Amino acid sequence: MKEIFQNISKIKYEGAESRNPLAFKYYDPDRIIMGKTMSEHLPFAMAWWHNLCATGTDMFGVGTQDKTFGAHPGTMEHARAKVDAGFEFMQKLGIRYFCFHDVDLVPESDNINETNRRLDEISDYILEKMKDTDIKCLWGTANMFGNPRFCNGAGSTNSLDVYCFAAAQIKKALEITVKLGGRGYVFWGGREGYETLLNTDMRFELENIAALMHMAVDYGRSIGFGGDFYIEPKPKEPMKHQYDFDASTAIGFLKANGLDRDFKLNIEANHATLAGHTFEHELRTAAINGMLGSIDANQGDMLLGWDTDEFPFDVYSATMCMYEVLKAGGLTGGFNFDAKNRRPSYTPEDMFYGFILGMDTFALGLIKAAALIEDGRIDEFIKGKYASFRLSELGRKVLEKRATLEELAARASELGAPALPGSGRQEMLQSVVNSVLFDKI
């Protein structure tokens, strides 16, 4: 088979002093951090849609990036060329996982039966590639937002025919995910929401979304899918009111509809900031509810109020992310680079530069997060902050859910007025983080 990225060799770790742009500075897959290798902590994945499909098209101009890989777009020859390019790319970077939508893999036909036949054909070809490598499928999903039929959503649609079509896409995408050994299956409700309540029955739509997810769980389990289902929260875009706005909203929906035993969350950094949260807030929210599953590793531009999907370079954010992941005991999923090169970065080399940047950023974040935990000052402060509940009999009763309102009111009566709680020491703790991040300059 002809080499596609002919001028690029396997990317190696060369260390922080290296000036080679096609080398890792911090990602050393065999380095041990807190008892596990970096590659175990950081199961990186390639997003099929951005890396092999996106050409830099935006609302103001056509694409700048050639993703034909020597084949004619819209053909099965092109679908196979993308597989060849993707596996060569992943092998050269040492990436062990990929994620896909159904229509990323093959050109969609006007007839779903033909689309499904194409998916069978291309998944056979992907399986052949997988047998010769250690590359695996992290998760799959169905694109139920791009086609005009989904203008009113998929699960939330007002059309029974569209609802059936969405179910058929989910069914096939689950089959392909199981065939490829995927660890998860994602629901990103790209148009599951509404523009105005004047034409919307919210209860009807939410109940139909939940019903579709229950059907997916039942079918997935029946064909041997043993992994996690995921919801990927995202606010506003493209609908004004998204039903999966943020982690708290998605968790509430899952628990209200009895889906919380089968579902976890796939948290995306860019979506967190669009919701008005930090990345680490969304991760912590998912983790304390037992629903931290997988991560879409990217970042947004804080000056732009839309989903820019940039390769992550903010080491502070990556450190806070990895701090939450380490504290939660790791992920059941992985770190999918749902990120794309900027429009002027249009060469094949730029594809590699983007992934090197992202992988190094999270590797450095992992190193510094482990250092923060081993430093211990943050944990020590937080433990002390709530000590009044552990160090008194009444406080322990509160923690053990044995206290009564009368007991607490009696304590308040004895006090007259409580003293101020202990200082939050925010600035001191931020200084601790800086001292760990920049301990060698």
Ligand code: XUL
The other form holds:
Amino acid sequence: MKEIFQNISKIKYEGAESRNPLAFKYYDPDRIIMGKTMSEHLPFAMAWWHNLCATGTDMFGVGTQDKTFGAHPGTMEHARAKVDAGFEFMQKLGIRYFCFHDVDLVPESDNINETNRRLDEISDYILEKMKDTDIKCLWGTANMFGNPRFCNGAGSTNSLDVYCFAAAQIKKALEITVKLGGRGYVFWGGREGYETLLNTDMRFELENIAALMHMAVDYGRSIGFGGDFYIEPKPKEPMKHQYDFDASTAIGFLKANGLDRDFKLNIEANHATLAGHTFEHELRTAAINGMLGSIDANQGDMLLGWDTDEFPFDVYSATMCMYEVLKAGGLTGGFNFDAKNRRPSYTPEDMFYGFILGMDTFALGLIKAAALIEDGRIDEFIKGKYASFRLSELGRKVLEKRATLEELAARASELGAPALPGSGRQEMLQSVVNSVLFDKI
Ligand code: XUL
Ligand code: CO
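If the one shown is the form predicted alone, what is the structure of the form predicted in complex with this ligand?
To see the whole picture, the full complex is given below, headed by that same chain.
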């Protein structure tokens, strides 16, 4: 097999002092943190679409990044070259998982039967590659937003024929996910939303999306898919109103439609901030509902109102993310770098630098989140903050759902006026975070 990234050898951990840009400074796969190795805590995944397909193209110009890998784009030879490049790339970085859309793997034909034949062929080839490595599939999905047929949505479309095509793509993507042993199956509702109610029957569309998801669950279970289905919430882009706005909206939809036993959420950092939330807010919302499944690890630009899918660099955000993940007891899914190189970062080395940055950022986040938990001051503060409910008979009655409005009102009347509820101590706690993050300088 011809080596594709010829001037790059296996990326090793060299420690924080290293000046070698092609080495990990913090990601030390075998280092034990809170009883597990870093690589167990951090099942990193490569997104096929960004790393092997995206060329840096934008609305204003053609691509800058050569992802031909020596083959002619649009051919099965190219599809195989992407598999070769992807596996070499993952092995060199020690990444153990990948995620894919159907159309990332093969060029889509005008006829779905031919597309499906191509998917069978390429998944055979991927399986062969998987046998020689410890690389696995994290999740699969169907791209139901790129093709013009989905301009009015997939599950939410007005056209029965298009709905059938969405069903067919989900069916095939599920089969390939099962064939590759995927841990999960994602629904990101790219075009599941609307621009104006003047042309939209919202109830009709939501019911049809739920019906399609039920059919997907039934079919998936019937072919042996034992993993989780995920909704990946996003508030906008490409649609103005996306039905899966944020974690709360998606959870409400899943519960209202009886899908909450089979589904969890795939939380993406950049989608969280587009919804006006922090990453950790979305993670906590999913976790307290028992639905924290997987993570699309990336970051947005707070000055821009769209999805920039940058490699994670913000150590504070990664720390707060890992704090949530550790507190939730880990993920059933993993950390998929739904991230792409900036347009001017167009060389093969930049692909490696992107992942080294992302993996090191999350490794630092893990180390610092564990340190915050071991430090204990945040937990202690929060425990103390709500103590009045635990330390009195009346408070315990509230917690045990035995209290009545009358007895609470009687207590208020006895008091005349309550004391202030205790300082929130935000600044003090932020100082704790800084002192844990920068303990050695
Ligand atoms: C789009 C996005 C997708 C999903 C998979 O914003 O995040 O790449 O992760 O369809
Ligand atoms: Co994503």
